[in-house]
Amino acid sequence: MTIFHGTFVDVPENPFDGGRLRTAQALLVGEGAIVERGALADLRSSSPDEPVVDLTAGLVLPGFVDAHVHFPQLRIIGTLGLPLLDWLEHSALPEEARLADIDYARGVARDFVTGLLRAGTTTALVFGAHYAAAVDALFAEAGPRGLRITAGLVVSDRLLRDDLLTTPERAYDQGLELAQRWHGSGRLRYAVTPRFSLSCSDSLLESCAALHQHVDGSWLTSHLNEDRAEVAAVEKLFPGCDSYLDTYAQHQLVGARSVFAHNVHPRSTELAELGRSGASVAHCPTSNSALGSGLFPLREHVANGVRVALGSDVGGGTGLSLLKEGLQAYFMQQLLGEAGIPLTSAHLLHLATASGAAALGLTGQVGEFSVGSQFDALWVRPVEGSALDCGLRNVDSAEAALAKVFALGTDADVAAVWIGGQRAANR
């Protein structure tokens, strides 16, 4: 076992309903969990024989889990401009198609797991590529180094680009030969992946509710109102459902294995079905800003008991580090004045780590620095002489240090990171 000493932050209780900040002085952690809690003396006197590992200089934060992030489009982050859907024809989907070439698949698979782990990055809801090969160099190149990670093939039939496009039973067949090779192998696990409504008809939906009963414990993701040009398109494409929403409703993929991106512009009743359903909305706030697709109704979800965790979505927005989006998502919420909610940073550490580990079904294995969880971190430790270095040398509580985290950090400032008890490569 070993006792890792520092200050260490986390929020497991929902701060939307009262949760507070909590810290730790030190960790015993034995076979990747989280053994004892408490002040370093204590430990030190109950394990006298372990070792001790310094990491006080800085804040220890959960490993980040990241509830939707786009892996073939990590090369195209900057792509500035332009709205979603001609953003979409003329620079994300180009990229993704490039993916069908095998050899340039596992070079971003490489760049996209490594990228994770320098933000600090340990879960994630991974929007997977639309052919099977790039599927697979994703998780092979995630498995050997330990993420946590949910993924699978995106499929559409119609709209994109015909060299994206697939039928209803090659996506099935090709998920499924996907999901029994990955599937529960280590960390890893299966998320069938409609890309949106809007690319795929109901024969397709009616595929992916198949396949997401066939995989037990499989997971599904899409895309949900995050732009007005995008749910006027899906409107007129499904006449017979209510909203957006529904459209997925009405096949069975609405439910507590669910998690929706976006949301920008929900009606009334879909927050309402995605309450009672338990499904999880990922608040991607750098992605909407870039796209101009709008300020995140966070208030409205809430009231309604909607799961909120944060996405990088990467292609559309502006890299990986869920700092980032933390710190938008708090601006986006001040631009909203009243309608919005002041965001503290207990509720931006929330959103990035126990919530997305909720969104995910690893409530109590990730998130958090409970006993019995996983040891999954990231030690902040600012760049000596930075803004974030002189702003930590200066505050007087935990939540005014975490507040300059997330105000100052970068993905320089992410020094180590751990994934179950072992120290990862993150540079």
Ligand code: GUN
Given for the second form:
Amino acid sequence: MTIFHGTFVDVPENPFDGGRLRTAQALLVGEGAIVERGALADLRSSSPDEPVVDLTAGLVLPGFVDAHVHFPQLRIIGTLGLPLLDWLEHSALPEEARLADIDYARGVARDFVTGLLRAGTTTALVFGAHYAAAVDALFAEAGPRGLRITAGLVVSDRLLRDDLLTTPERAYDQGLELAQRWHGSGRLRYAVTPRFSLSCSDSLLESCAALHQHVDGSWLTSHLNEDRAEVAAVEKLFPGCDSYLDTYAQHQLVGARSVFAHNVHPRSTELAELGRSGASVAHCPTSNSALGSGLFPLREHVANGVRVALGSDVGGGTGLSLLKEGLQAYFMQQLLGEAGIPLTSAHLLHLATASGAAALGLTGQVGEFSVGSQFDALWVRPVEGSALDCGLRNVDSAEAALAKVFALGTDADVAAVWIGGQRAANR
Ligand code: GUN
Ligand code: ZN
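Switching from the form predicted on its own: structure of the form predicted together with this ligand?
Shown next: the complete complex, the earlier chain at its head.
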């Protein structure tokens, strides 16, 4: 066993419902999990023979949970100036088509997994590729490096470029084959992934539902109400549905193991249905800003009891760091004025950790430093002489220190990462 000594900060309980930031000076970790937490002197006296790892500079946070990120889009981060549908056509989809080349896909998978670890992300719900071999490449890269990845084959059967389309039968067969190979292998799980109902016929959504039902414990992820032009196009394509969410609900795709990205423009009936069903929404603030999708109605989600987590939405989003996403979430709520929720650093940390864990059914296992939780962590030790370094020398509370980390922290400040108690290579 090992004693880790530092400033461990987490927010295990929902701060939108009274949860507060908590700190611990030391954690005793054995077999990958937290065995005890408390003062260093107490842990030392109860475990006098265990080595002590010094992490006292900066803060230690639970490993980040990215609830929505596209692995094939890593190399096109930063295409600015286009709204969603134009950005898909001119930037994202041409790049996704390049993953038909398996060598290219392997290179992207390697860069993507490295990028997650550099950002301090230890768990992620990942939009895979439209090609089964490229999804294999992602799982094959993430597995040995210890990441907790839930991902799957992205499927569409209309409106996208031809080389990204499949059929309901092929989507089912290839998805099942991938799930049989990877679902439950170590920390990997399968997510059934219709791209969005704009590019999915009813028959394809039906085949997704069949696969989701067949693969026990699989996840379901897609996009929802991201952009006004997209919402209008979906409503036109599904005249028999009451709403965008209804296009999924009519196929039993809305439940506690569903995560929908964005939901910037929901109807009140959709919010109520999301709350009732226990489905989660991945809020992706830098993407919503870069694509001009809109200001996320967080207050309405919270009022309806909808679970909200944080997603980087790379490559619509502008990087893999959930520190940046947290800060942008804060900005956007500020810009909403009275309609927004003034977020504290505790809210931001909860959104980047425990709420992502909840969206992925991993509450208690990751996203917090409780006894019994896995030791998934990132050590924020600021680059010497940086503004964050200076800032952290001038704070008088953990809340203030954490606010500075969200305001100023970058990948360069993530000095080390652990997953299940094992140090992961993040450099
Ligand atoms: N909707 C359908 N596909 C995508 C995508 O790749 N990114 C975003 N942001 N929205 C989408
Ligand atoms: Zn997305």
